[in-house]
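Presented below, as structure tokens, is a lone chain in the form predicted on its own.
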Amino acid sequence: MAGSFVPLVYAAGRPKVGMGTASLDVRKVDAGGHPVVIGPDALRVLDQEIGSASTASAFFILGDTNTLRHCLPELLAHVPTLREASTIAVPPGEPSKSLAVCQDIWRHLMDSEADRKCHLINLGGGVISDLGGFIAATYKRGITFHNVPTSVMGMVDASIGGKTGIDLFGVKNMVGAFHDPAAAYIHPMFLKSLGKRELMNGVAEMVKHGLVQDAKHWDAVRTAPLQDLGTLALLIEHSAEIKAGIVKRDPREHDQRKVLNFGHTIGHGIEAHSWESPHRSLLHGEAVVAGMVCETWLSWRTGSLDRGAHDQVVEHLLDLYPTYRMESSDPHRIIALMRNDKKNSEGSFRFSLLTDIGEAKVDVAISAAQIQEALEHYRSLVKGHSRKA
């Protein structure tokens, strides 16, 4: 890690949070509409908090088949209050963020006679956080839910901030609502169940946090031994803290929360395009990395970012992540998919672009021709780049 970066947690002598008669090793970070509970005892806090929720009529645990297999035993070992909860399983992956899956879950809740006092526990990564939050926001006009992220993506991004949503007609997060969880509980030991690709999928969001908000965090993430779970846990906590701080200042994305969209405007278009060719489907973080390469270039091309910073960012991203190979006609299709992006305003594409490493500006109008140019530049980079082992 860069010597100037000092993680805020898991250090010797770190203060503990008092919970009744117990002193638990956690930190609570204020995300505005909800707290983020981080640390080795985060699940014990969940157990105490739902155990004291005397008005809860029932508990339901939503997860995909992988998280229920690999992470549910860990959850129940630390949260005995949930041992009698019903489980709801969905297939893993982005296709579960659909109206059809929502209907199945709503039907299950109805068949179980779940009322407005039931609680939903979202056990999973970004897909489960988005889907479960949307279910909670809409079922009987809103029920209480708790996010228990099991992936890096969930821990540093999707579980924090109250954004919920599903995909519609191939467009990412087209239908959704703001609905805050009661809390998000970050338990890094869940990451033992993940492979390298899934871990790196979430690291992409950590890279983004550093690029738009904290240059020291960017340095720490790009130089850290990410295969070491202890190191990764430290970086996850700081990234979650960055996300929570931004959300607290702008909970409904009217202004500065938009910096978190860096890499996502083009990235969502690339991600949706990759779904149309299943043999080259990308994970969300992989698509965002491609988007960050394009949008870093736009930051330089529009005069916001100097060439040295541009080159440093792009070189690191291309070395760290697999690239997305496009045919000559693909940029036109990607731009077509972007035309329904919810960040667009008054018929114009709106971007968050870098002004320096650690700083960004929002609501930059970019034309389709400029996006085309950025995508063509990305294609040329991919053709000429040999990724490091």
Ligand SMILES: NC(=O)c1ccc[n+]([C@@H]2O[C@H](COP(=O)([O-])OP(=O)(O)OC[C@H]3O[C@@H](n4cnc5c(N)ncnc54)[C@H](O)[C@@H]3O)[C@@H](O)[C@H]2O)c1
The other form holds:
Amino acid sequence: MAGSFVPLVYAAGRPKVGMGTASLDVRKVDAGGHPVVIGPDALRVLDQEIGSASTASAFFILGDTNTLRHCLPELLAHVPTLREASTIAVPPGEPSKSLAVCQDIWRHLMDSEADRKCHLINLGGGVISDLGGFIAATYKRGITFHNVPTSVMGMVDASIGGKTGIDLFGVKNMVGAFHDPAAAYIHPMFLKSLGKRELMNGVAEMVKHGLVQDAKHWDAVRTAPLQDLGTLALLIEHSAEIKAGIVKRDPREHDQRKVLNFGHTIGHGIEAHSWESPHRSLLHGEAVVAGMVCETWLSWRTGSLDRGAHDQVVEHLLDLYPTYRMESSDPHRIIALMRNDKKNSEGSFRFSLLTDIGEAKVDVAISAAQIQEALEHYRSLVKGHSRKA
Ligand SMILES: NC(=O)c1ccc[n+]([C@@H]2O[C@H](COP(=O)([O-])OP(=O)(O)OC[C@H]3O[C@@H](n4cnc5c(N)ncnc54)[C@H](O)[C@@H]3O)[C@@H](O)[C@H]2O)c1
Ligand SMILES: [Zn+2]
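Form predicted on its own already given; the form predicted in complex with the named molecule follows:
Full complex below, order starting with the chain above.
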């Protein structure tokens, strides 16, 4: 199957949504607490919706210096309502998800006399939607915000589902809130300026969506020509729909939403470990790929996944993504970092594991010894592997 192109059957015939007098080429998907508007005319829908929000006292656009440079002109071209908006720029990257940056933004809003009826537009990747969502959840006890994601990670994952937050004392997403955006507007044309490494970073979450929920999507993502923006846009549309559907069924992650943590339990430990040596720091999606390799192995080792499916997943992930080289002492340190993760309480680790390609189960108890074994296995795999892609 590898190398062949699987037709995107689910992408055929996007229904047009009638909005006011115009018929716009978008699809509206319900993510429970908010809609996700996807397609070439998504930004026109944003303009209509905020244009008619006569109660908004002012608009603020939050972006990082890259997204403001590359994406703001396109946003303003499609959304004239925002031409008078004030922009707030933060430095690009994870360090902006900090209390210090929050204070700067809160100060900016106060200095601008922003009241509770102002709206915040988050224009950027997952850092901007997490940070801006948290600002919106807290400023004057909550203001309205709209997510306009510009990275693949933002479009298929971070902008959907109302999880907002910042990092504290080196621990990711330590402080945060559930606060739904008014909507997320997905306009894949923003991706023209996104670098390949960042693009593949977001594709990792699309791979995950296929693995936990939709075998056809897994096949499509692993075989499609992702460098073709039209093809990628259709796959993003379906991935966003998978995420929205899962969030809608379980908005506060009591049960089924946990399938989205596949690859993340060990992945977060590997990500935190990689930050300890800046020269080899991984992007979130790259760490999740390493986590998915380990957790696919655990799925097989604990008897829930057959060997053939395991081999197919692992082979693809190792070929497509950079691997993480570890010293013999590293697995121990990664497990120590995993204990800091707020999802792992009192030394017990709960995993979402695959039962098949396209299916997962949640809340599987795994011991530290089993995690150690999975990391040792990953280490030996990486030693013997040379990447094709
Ligand atoms: N809340 C959630 O449900 C959720 C889900 C997944 C990830 N996240 C969070 O998202 C963050 C990662 O998101 P990310 O990978 O988008 O990181 P990011 O926001 O830092 O964006 C990655 C880089 O790409 C640049 N960029 C973004 N769009 C661009 C464009 N169109 N053109 C040129 N450059 C562009 C940014 O400036 C940045 O340098 C992490 O903090 C993670 O915790 C949150
Ligand atoms: Zn993730």
